[in-house]
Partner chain sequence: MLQFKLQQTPKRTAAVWMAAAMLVLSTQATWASEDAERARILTERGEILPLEQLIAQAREHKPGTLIEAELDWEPDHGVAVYELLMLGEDGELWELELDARTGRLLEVEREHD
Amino acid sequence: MSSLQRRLSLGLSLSLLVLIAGAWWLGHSSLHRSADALVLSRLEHDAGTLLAHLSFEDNGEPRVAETHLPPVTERPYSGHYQMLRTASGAEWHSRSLWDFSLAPPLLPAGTQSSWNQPGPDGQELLVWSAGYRRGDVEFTLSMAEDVRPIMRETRGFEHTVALLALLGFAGMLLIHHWILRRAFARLEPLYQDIDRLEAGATGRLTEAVPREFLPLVRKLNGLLAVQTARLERSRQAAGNLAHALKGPLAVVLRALESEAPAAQERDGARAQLAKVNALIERELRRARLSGAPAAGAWFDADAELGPLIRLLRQIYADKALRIDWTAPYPDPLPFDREDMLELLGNLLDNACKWGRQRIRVAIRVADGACRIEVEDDGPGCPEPALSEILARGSRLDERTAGHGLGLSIVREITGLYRGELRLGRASLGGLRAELSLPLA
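For the sequence shown above, give one chain's structure in the form predicted on its own.
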C-alpha cells in the first residue's frame, strides 16, 4: 500500500475498532456482573427470610412456614424457586418448582456458591446455594431466579450501545478523512515549488509545510544546494579548461596555416600539443579520483580513503610513493561523498605530484569538526607563495602548474561546508594542507 492517506485511514480504523471492541467488552462484562450481583443479593435476602421460618422435625424432616413466603413461590414455573436438601437426603422445595429439580450439590456448612443453569420451560436460571448447620442437621439451601427478563433488558441496552458505537465509528472515519484531506492540502505549495523547480524558476523548495515534512524538505534543499554548487564547479572547470586550451590551439593553428612552418614554429606547436595532452590527462585523472556518483550519500572515510589511495598509487606508479593514512572515525561523516572525494582527490593528487617519497593523510573528528591533514615531502612553497595561492582566483589556479593546481576547487568545497583551509610547511618537509569542516 503506497498511499500515505490510506495507511493512516487503515491505522485509525483498526485502532478505533480495537478501542470500541475493548470498551464494548468491558461494558458488557461490567453490566452482566452488576445484574448477577443484584439478583444474587436478592436471592440471599430471600434465603434469610426462608431460614427465619425454617424448622426441623425430630426425624430431621424440614418444615417451612410457607405462609410467610412470597406468593410468587407458590405459582408453578414462576421463575422464583427455593429448594432445601439435608445431608440425610430429605428435601423441601417451593411449589413453584413443581416437578423440576435444581439438583444442587451438597455444600459444607459455611460455604456458598452460584452458577447458571437451564430451568423449566426454557428458563435461564441463576442459582445461589449455601451450606448450613442447625443443631445436628446439615443442609444446603438453594435459591434460583429466571434471569431472562433482566437479560432481555441488558441485551437491548447492549444493542443500542453497539448501534451508537457503529454510528460514532463511521462519523469519526468521515471526520478523519476530512482532516487528512485538509492536512495534505497544505502540501500544495510544495507541489507548486517542484513544478517551478522543474521549470528552473526556483532553486529551493518552500519550507512552509507541516512540521512532519520539514526535515524532508530541508534535506532536499540541502541536496539541491550541493548539486547546484557541484554544477557551478563543473561549469567553471569546463570554462577553465576551454580557456587553457584556447592558447595552445591558436599556436598550433597558426603553425598549420603556414605553408612552410619554420623549425621554431613546429617546436612551438609540439610544445603546445604536449600542454593540451597534459591538460586532458589532468582532467581524466580528476574524473577517476571523483569516483562513481552517488547522490546524497555521506562520506565514509574508512571505506573510501583506501580505494582512493590505491588509485593514486596506480596513477603515480613510477614514483613508488609511500602513502600513510589514518581515519579512525568509524561512522560516515555528514558530508556529500562526491564533494569529499573531489576535495581529497585534488589534495592528494597535488601531494603525489610534488611529493618525492612520502605522503601522509589523516582524518580525525574532534571538537565538533572533521579535521583533514595532507602532507608531502616535496619542495613545498615559501610563505609568501602560500598566501598568494590562497588569494588567487580559480581561473589562475587552473592554469598554473604548481601547488595551486586544484586548490580553488578545494577552497570552494571548504567554503560550501563553512570550513577553513590552511596551508603551511609539513613536518615531512613539503606542503601541508589542513582543513577543518564543522560537523553541524
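Rather than the form predicted on its own that you just supplied, could I have the structure of the form predicted in complex with its partner chain?
One chain, no partners, no other molecules: that is all that follows.
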C-alpha cells in the first residue's frame, strides 16, 4: 500500500460509501415509516367506523351493521380486511377475507399492535390491531391492508435513488482520480530535474512544486548545496595536497639524480621527506576526525564533542593535554554534522598542536547565532601574522604542517554558513579562534 493515489482513493471510496449508504438507509427507512404511518392511520380510522357499527348480543356474538362499512371490504380478496375476535372465541370477518384467516393474537383492552404478514393470493398485509372492552365483552379488532401497491411505488423510487447514488459515487471517484492525476502531473518538472541532476545538467531541483512537496524539495536542495560545497572543498584540498607534495618531491628527486649526493643534499631530501610524512599524517588525522559520514544529519554538539575530544587526546597522547569544553545547548544545531566536525576538528587539531597543557572549547547560542570559541595556551601568534592568515589562508609555519590548510578549510566552511571567523589572543595565552555562525 505504498501508492499515495490508491490510499487517497480508498479513503475517499470508503467515506463516500458510508455516506451514501447512510443517506440511502435514512431515506429508505423514513420513506417506509411514513408510508406505513399513512396506512396505519387509515386502518385506525376504519376501526373507529367499525366500532361505531358494532354491537354484541346477549350470548356475546358480535353483530356488525355491514352496510355502513366501506364497499371495498365487501369484495373478496380486495386487499382491505377487517376482523373481530372476542375473548370467548366468537369471530366476525369482513366479506373481503372470504375463506382466508388473519389469525391475529388477542390483545388486552387498551393495547395496540401492528405487524406485516402474508395475505391471500400473494398479498403482503400491514395489520393494525387493538384490544377493546365493551361491557363484559373483551375483543380485538384487526384491520389489514395489502401494501403491495405502495411498496411497488416506494421500491421503484428506491431503485432510482440507488442507481443515482451509484452513478454519483462512480462520478465522484472519476473526478477524484482526475484531480489526483493532475496534482501528480505537477511533479513532472521535479522528475525532469532529478534526471538532469543525474546527468549533471543542474545542481538543484525546481521549487515549482505543490506546496506539500516544497519542504521536501527544499531539504533536498539544502543537502545538494552542502554536498556540492563539500565536494568542492575535497577537490581543493586534494589540489592543495598535491601542490604541497610537489616541492618536497622535486628536492628528493634532485638529490637522487646525482651519483653521489653531498651531505647537504641528503639532509635537504630527508627534511623534505619528513615534511611529506607530516602532510600524510595530517591528512590521515583529518580523515579520522571527520568521522563516519551521515548525509543530512544535524550537528549535536553534546553528542559529538565528547568523542571528538577523546580522539584528539589519543592522537596527542604524549602531551597530557587538558581539554575543557562547554556546550550548554541541548538541541542539535541546524548545521551539517560533517561540516561542523571538519570545522571543529581542524580548530581543535590546531589548538592541540600548539597548546602546551590547556585547551578550552565553548559552543554557545545567543542572538540568533552560534558562537564557537577555541583557545589554547600555546605561543600564540603576532597580530600582523594573524591578519595575513585570514587574508590568504596561507601557512603560518611552513615547517609545522597543519596550520595553513586547516585554517583555510575552516574559513571556507564559515563562509558557506555566512559566518565570521576572528583570530586573536587567548586569555590562556595562546591563539584564540572565534567563530560566529548565524542560525537562520
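Basically, rigid core = biggest C-alpha set you can superpose within 1.5 Å across the two forms. Treat the numbers as computed from the prediction; the structure is a model and nothing was measured. Numbering follows the first chain given and starts at 1.
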| property | result |
| --- | --- |
| Core-superposed comparison between the two forms, W115 Cα displacement 2 Å or beyond | yes |
| Rigid-core frame, C-alpha of Y316, shift of 2 angstroms or more between the two forms | no |
| Core-aligned C-alpha movement of L163 between the two forms, 2 Å or more | yes |
| Between the two forms, C-alpha offset at S29 (rigid core aligned, Å) | 6.8 |
| Cα shift between the two forms at G48, which is computed once both forms share a superposed rigid core (Å) | 10.9 |
